[in-house]
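Next up: just one chain, as structure tokens, the form predicted on its own.
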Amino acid sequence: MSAQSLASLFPADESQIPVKYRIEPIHQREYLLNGEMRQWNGKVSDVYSPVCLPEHATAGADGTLQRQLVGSFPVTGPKEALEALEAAVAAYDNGRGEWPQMSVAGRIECMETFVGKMLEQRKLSINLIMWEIGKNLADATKEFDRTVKYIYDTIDTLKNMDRSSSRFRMEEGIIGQIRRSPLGVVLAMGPFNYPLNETYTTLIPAILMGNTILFKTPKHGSLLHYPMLEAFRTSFPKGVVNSLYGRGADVVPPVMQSGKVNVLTLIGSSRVADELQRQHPKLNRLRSIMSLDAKNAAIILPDANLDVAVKECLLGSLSFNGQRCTAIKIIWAHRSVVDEFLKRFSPEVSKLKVGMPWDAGTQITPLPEPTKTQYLADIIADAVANGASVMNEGGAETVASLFKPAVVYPVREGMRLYREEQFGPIVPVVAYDDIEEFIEYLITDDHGMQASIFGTDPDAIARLIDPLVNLVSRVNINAQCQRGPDTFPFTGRKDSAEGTLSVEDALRSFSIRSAVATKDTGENKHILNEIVSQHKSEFLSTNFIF
């Protein structure tokens, strides 16, 4: 496909955009603070879509492709950040606030109210995901619907957890009840690649467990959260959820330096995570729950079913342009099969449909980060300069925000692609002779999220499983790396994660086990019975949630 043909994939004008997917610019001039939509008259940040249109009808215009304006949002500063922090601190009130004191059943009821209001924003949310980050219609729809399912699954899991803790335990002459209690103020920072789903997989369990939230929106995918603010405002007590807008470098440091943040949850880079944690003056009081960098590797054994390997590596490496922490970021193929693998894999990569997010069947879409295509070109140029080649037809062709996926081979130590997480539509392929080369790569890698094994010999696969489970957090057999299902643990070793996220693990991560205990005496039993029978305590209770 020529550059001209690639450029033709962008709409020539607005009339080529289906009416139901068009969007009027949204200029946000308010944010959620302490239960109020606070008006903003200060500096704003314009949001430009990776979807480009030719710039016609302007003086001197030459038809150059231009990113389209989607809207704008407030750029608040340290003052507003600290106001939001104080609102969250006051709402928590050292565990005495309305929200942390509320029964689990009461918090669930509030969350169910929120989901109902969230569903009213479904169409707009899906359109904003497409326009802000370029995700295709099918994946944008899946992201919204999966998020709603995640919330309901989290509610059901919390009910089960609460039912299990609704009874007293009697051991060694001690009577006690053990439940989970909130941790305090949570600073939540979500990613751009799954701006709704990944953000809510931390936000929702943190809220449900009784914490109060300071929510920093991502740089890309920020407007998406605007329609949800009113739902948060009207579903939860004031101060439970507070939004934080602006440059992270301006608004996050004063919040962390205050020492008033109890939990940092971040889905982003390990470099940012390190910087933020260092700013907290009392690290022993800070709990961190983070999903960070990854360079997930796949290994293709000599006896692998190459049809399966090609299919799964295609999905695993290039779904949403490879912009997933769980994407396969490098493929190791045994030297005896690498040529045949490339012969089959490269044409399939070139067949992936490139187009606009709303086009039926589109698999490769415009990239949201303005500098991304140049970065991808640079790391490919580095590999080529060191002896690698682009193996697929049309690979690495670029126009504006579109970048055709590239298969690069042979990749080896010393090339940037060998170690850097490309987070984009490039698939590096390495030839190996001995499995120890692959294991040594994982040992020396800074990351440890997932790996995939492709093979048919149970003995060979078993020999790989045992060392790999101690190097990464999930080993996939004849399947792509992925997060789901949400009931499975999602975590990583080394610089890839801290804490564990799954439906149940997340609820545990954002809470702590607390116990009320007394000696087994008649007087103490009378006290407990009086408290429980008269419903004098939310914690000390045998209420059973159905």
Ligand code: G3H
Second form
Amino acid sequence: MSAQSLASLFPADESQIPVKYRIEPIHQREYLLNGEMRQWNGKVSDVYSPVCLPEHATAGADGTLQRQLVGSFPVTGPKEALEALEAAVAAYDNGRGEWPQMSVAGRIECMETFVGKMLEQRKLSINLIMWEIGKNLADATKEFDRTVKYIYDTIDTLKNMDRSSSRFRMEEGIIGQIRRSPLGVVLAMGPFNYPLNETYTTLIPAILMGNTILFKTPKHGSLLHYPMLEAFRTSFPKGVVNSLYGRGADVVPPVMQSGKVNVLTLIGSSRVADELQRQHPKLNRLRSIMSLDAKNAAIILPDANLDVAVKECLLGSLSFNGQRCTAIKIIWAHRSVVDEFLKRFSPEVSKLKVGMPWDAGTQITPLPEPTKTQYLADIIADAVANGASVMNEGGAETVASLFKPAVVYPVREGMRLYREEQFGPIVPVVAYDDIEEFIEYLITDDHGMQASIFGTDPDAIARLIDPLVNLVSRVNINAQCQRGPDTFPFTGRKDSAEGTLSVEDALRSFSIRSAVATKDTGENKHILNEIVSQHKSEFLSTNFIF
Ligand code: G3H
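Output the form predicted in complex with glyceraldehyde-3-phosphate (G3H) next; the form predicted on its own has already been displayed.
Now the complete complex, all chains and molecules, led by this one.
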């Protein structure tokens, strides 16, 4: 496909965008702080879509492709960030606030109210995911629906956890009740690639466990949170959820330096994570729950079923243009099968449908980060200068924000693609002779999220499983790397994660066990019975949630 025909995939004018996916720019001039939508008259940041249109309308325009304006949002500063922090601190009130003191049943009720309101925004949210980050319609829809399911699953799991902690324990002459308690103020920062889902998979369990929240929207995928602010405002007591808008470098450091953040939850880079953690004056008081960098590797063994390997590697490396932390970011193929694998894989990559997010069946879409196509071109140039080639027809062709996926081979140590997390539509392929080369790669890699093994011999697969499970956190057999199902632990080693996220793990991550205990004497039993039977305490109680 020539550059001209790649350019023709962008709409020539607005009439080529289906009416139901057109969007009127949304100019957000308010943000959520302490239960109020605060008006903002200061600086704003324009949001440009990766979807481009030729600039015909402007006088003197030459038809150059221009990113379309989706709207704008407030760029608040340190002052507003500290106000938001104070609101969250006050709402928590050292654990004595209305929210941390509310019964689990009460918190669940508020969350159910929130989901109902969130569902009213489904259509707009999906459209904004497409416009702001270029995710295709099917995946944007899946992101919204998966998030709603995640919230309902989290509620069910919390009910189960609460039911099992509603009993007293009697051991070694001590009677006690153990329940999970909140941790305090949580600073939550989500990523651009799953701006709704990955933000909410931390935000929702953090709220449900009784914490209060400062919630920083991602740089790309910020506007889509706007319609949800009113839902947060009207579903939870004031100060429980507070938004932070603006440049991370301006608003986050003062919040961290205050020492008042108890939990940092970030889906992003390990570099940013390190910088933020270091700002906290008492690191020992900070809990971090983070999903970070990854360079998930797939290995194709000599006896692999190549049909399966091609299909799964295609999905694994190029869904949402390879912009998933769980994407397969490097493929190791045994030298005896590498040519055959490339012969089958490369045409499939070239066949992926490139287009606009709303076009039916589109798999490759425009990239949201303005400098991304240049970065991708640079790392390919580096590999080519060091002896690799682009193996598929049309691979690496670029126009504006569109980049045709490229299979690059042979990739080896010394090339940037060998170690860097490309987070985009490039598939580096390495040929290996001895399995030890692959294991050594994983040992020396800074990442440790997931790996995929493709093979048919149970002995060979088993020999790899045992070392791999201690180098990464999930080993997939004849399957792509992925986070789901959301009940599975989602974590990583080395620079890939801190803490674990899954429906149940997240509830644990955002809480701590607290116990109330007494010696087993008649007098103490009488006191406990009085408290429980008269419902004098929220914590010390045998109330049961159905
Ligand atoms: O970007 C990381 C996501 O959590 C990956 O989720 O594997 O379901 O696409 P996924």
